[in-house]
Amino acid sequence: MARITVLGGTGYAGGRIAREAVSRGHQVTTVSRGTPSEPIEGAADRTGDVTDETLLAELLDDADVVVNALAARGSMVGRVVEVSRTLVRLAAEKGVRLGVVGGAGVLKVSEDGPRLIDTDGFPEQARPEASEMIEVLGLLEDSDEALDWFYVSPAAGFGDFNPGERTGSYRIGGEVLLTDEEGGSDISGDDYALAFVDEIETPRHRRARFGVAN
């Protein structure tokens, strides 16, 4: 059993990761700005401002793994990088593994092609959030070797607009966006959470990023 703290634990990805981890018997704490409207049975809830370094330090003292599932939206636009910078430092100091819910925008569309964010069809409304998550990846890659981190990029069609269904399986890729035979790129929220918690339980990627898709 691992002690897992999920920042953004009431969001689309964070909530699913927390539920998956609870279902496997892990000790899970979700952290959000307000009291969750639908608490996750079996998880402890903490409310607070994740930009507060004192709170982050306290949370990491009680964790084996911290999940950064913060979304750069609303009041968090421009602040996810700030929080991530603090997390990187504290996790390295305290020996806590750091997992990040990344974005698809950083993935290349082919081995020699551009990143998804640099293609003409990338949605403009998604660009600020994607750019911030690319910056977070840079912080991880530049971090001290003592920090054990992993960054999971979903398929392009990932989000509450396309929740999909749990299939119980997924594919793992590298720096290139995973697509199906028709060129689609999707993963359900539950299957993304499955892949994420599998990585927590059986680490295969140390200081590395990877992509997942159905």
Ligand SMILES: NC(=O)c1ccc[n+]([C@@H]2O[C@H](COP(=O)([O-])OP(=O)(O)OC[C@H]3O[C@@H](n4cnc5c(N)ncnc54)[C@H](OP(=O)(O)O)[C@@H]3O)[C@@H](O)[C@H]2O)c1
The other form holds:
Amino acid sequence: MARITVLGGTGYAGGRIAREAVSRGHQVTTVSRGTPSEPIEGAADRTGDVTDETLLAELLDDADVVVNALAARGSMVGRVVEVSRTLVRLAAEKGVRLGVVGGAGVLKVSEDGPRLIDTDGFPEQARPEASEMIEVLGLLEDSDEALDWFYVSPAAGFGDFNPGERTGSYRIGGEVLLTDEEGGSDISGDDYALAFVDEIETPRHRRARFGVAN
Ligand SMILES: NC(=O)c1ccc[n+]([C@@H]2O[C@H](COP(=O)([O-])OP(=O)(O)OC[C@H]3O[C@@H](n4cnc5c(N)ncnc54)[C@H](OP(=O)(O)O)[C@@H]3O)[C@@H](O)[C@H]2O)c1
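Pass me the form predicted in complex with this ligand as well; I've looked at the form predicted alone already.
Next comes the full complex, this chain leading.
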């Protein structure tokens, strides 16, 4: 049993990760500014703003693993990277493993191809958020060796607009976007959470990123 704190634990990705972790018997705390509209039975809810460093430090004191499932949208544009900088420092100091819900934009479309974010078809409205999550990855890659981190890029079609179904399986990739036979790239919210919690329970990627897709 691990103590898992999910920053953004009421969101699309964070909520599913929290739910999956609770179902496997972990001690889970979700953190969000608003009161959860659908509280997860078995998880503790903590209401607070993670831009507050004192709160972050307190949260990390009670965690084995902290999950960053924040989204660089609305008032958090430009601030997810700031919070991540603090998280990287505190998690290294306190020996807490840091898992990050990353974006697909950083993945290359083929071994020698451009990153998804640099392709013409990449949605313009998603570019700022994707760029910020690439910046977050840079912070991890440049972090002190003491920090144990992993960063999980979902398939391109991941998101609350496309929750999909739980299939109970997923494929793991590296720096290249995983696609299916028709060229699609999807992962359901629940299968993404499955992969994320599998990595928490059985670490296979230390100081590394990977991609997941159905
Ligand atoms: N295809 C893709 O590449 C793709 C698509 C979607 C998402 N993603 C990844 O998934 C991540 C999460 O996205 P999502 O769609 O799951 O986001 P979301 O549903 O908007 O959830 C964001 C969560 O963060 C919380 N939050 C925001 N600001 C906070 C603050 N200052 N303090 C505490 N909690 C705060 C929100 O709750 P409150 O508002 O109540 O605080 C909510 O629980 C993104 O950053 C991105 O990396 C990738």
